[in-house]
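As a starting point, one isolated chain is supplied in structure tokens, in the form predicted on its own.
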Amino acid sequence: MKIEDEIKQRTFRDEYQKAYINLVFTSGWLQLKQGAMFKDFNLTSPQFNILRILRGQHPKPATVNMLIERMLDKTSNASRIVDKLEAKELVTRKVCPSNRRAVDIRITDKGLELLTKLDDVVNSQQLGMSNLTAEEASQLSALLDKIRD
């Protein structure tokens, strides 16, 4: 469907206001949907996000800052996060032996055999993607690049 018709507006200023808009709904959009699968999951998006991170690390360990620094959404507060996964049982966190200050956080099987089960889920759904060719996507992400130089 066309930004017009999703938002009911017929004219923009210019074809940037128009592509600016289409990209923060997009944006909401794949949020909504994505939140939507991992709620069946008693997951956020940002819960999914540490656990990837964590699984890119395994079996070495993270710290608060470096999971911080490859977060999606910066604006996320990635301990209070950190804790609810360890509430879940799905990451640990324990004292850094070389540096008291530092706390090392691992993912746990069970966040593992989660993340596997996601898999599955996330690569079937594609949440629009999948109505892109794959040059397409790459152009599409190539053009996300240029607008954060």
The other form holds:
Number of protein chains: 2
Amino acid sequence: MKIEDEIKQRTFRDEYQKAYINLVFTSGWLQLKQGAMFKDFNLTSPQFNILRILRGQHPKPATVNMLIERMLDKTSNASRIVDKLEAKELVTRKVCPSNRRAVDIRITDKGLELLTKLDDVVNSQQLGMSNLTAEEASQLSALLDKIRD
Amino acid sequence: MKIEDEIKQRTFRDEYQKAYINLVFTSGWLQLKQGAMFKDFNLTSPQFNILRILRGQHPKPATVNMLIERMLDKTSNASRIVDKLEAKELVTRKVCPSNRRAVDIRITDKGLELLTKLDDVVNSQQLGMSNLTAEEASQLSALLDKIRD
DNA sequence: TGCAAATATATGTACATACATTTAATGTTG
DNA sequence: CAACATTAAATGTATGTACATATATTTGCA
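Next up, the form predicted in complex with a further copy of the same chain. The previous block was the form predicted on its own.
Okay, now the whole complex, with that chain kicking things off.
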């Protein structure tokens, strides 16, 4: 469905405004679909994002700072998201021995198991991008990189 | 800057995953920039979004339902965002005479003035899309529409 | 007409976001 | 080495998001 119909706005100031609105709308649309998927596993998108970063580090620990650096949403509050994951026993938190200001965060076996289950679901849905060819997906990435230049 | 460097992830499963992550990241990046711009005017992005819809209707009223239908983020709580705008006297809320379940929402003169000021700022920044040509922006919109097919 | 279903909005709750401030540990430098 | 700046994380507050539920009004139809 064209963006004009999605938000019932017939005209845009120019192609830039239209692309901007389309970008924000589509991102929200994808995240909503992904969020619904995670709900069955009692996890939110940012929580999943952090778990995946921790798996990438495993068995080495990550710090809150590293999480923020690698998260999709830089401004979100990694500290409190880790709180929730810790409460669910999906990660552990321990003062870093070499720098007691920092906290070593590690994914637990339970966390790894959960991610394994989620991988299947996420992969099978191809993250909702399956209408594009690989060529088009690559083209899209290039355009997005250019926006942030 | 390439997405690999932005989130310090060197490899992706495939072009689809990379495009997905790039899309969500870029959308957040743009919205953060836009939000910072609005902050000087003591307004948030969703509040701005709603004000703009109301201006499009002016002097006719909108209802909460119409706002939800046209908002970029369908699931956000229009009712409570209108609360905030009403408290700032940027909109008025009045029971609709012909259907007392509905509420007529209108932008005030104060709201229109604020938008006029913001238009300049928003336009001058071209919403952060100025690195693209008009052709590329149009191409981007086409790809995004295709994702949501 | 009367009563259930549908509609329009508001409210409650849990969690996330954005940003300022606080607390504690570590570096730096005079 | 003491004083001050810097760094890492946590906390506070206001707002927004997601979703379930409540309240009031209108519609449909037996």
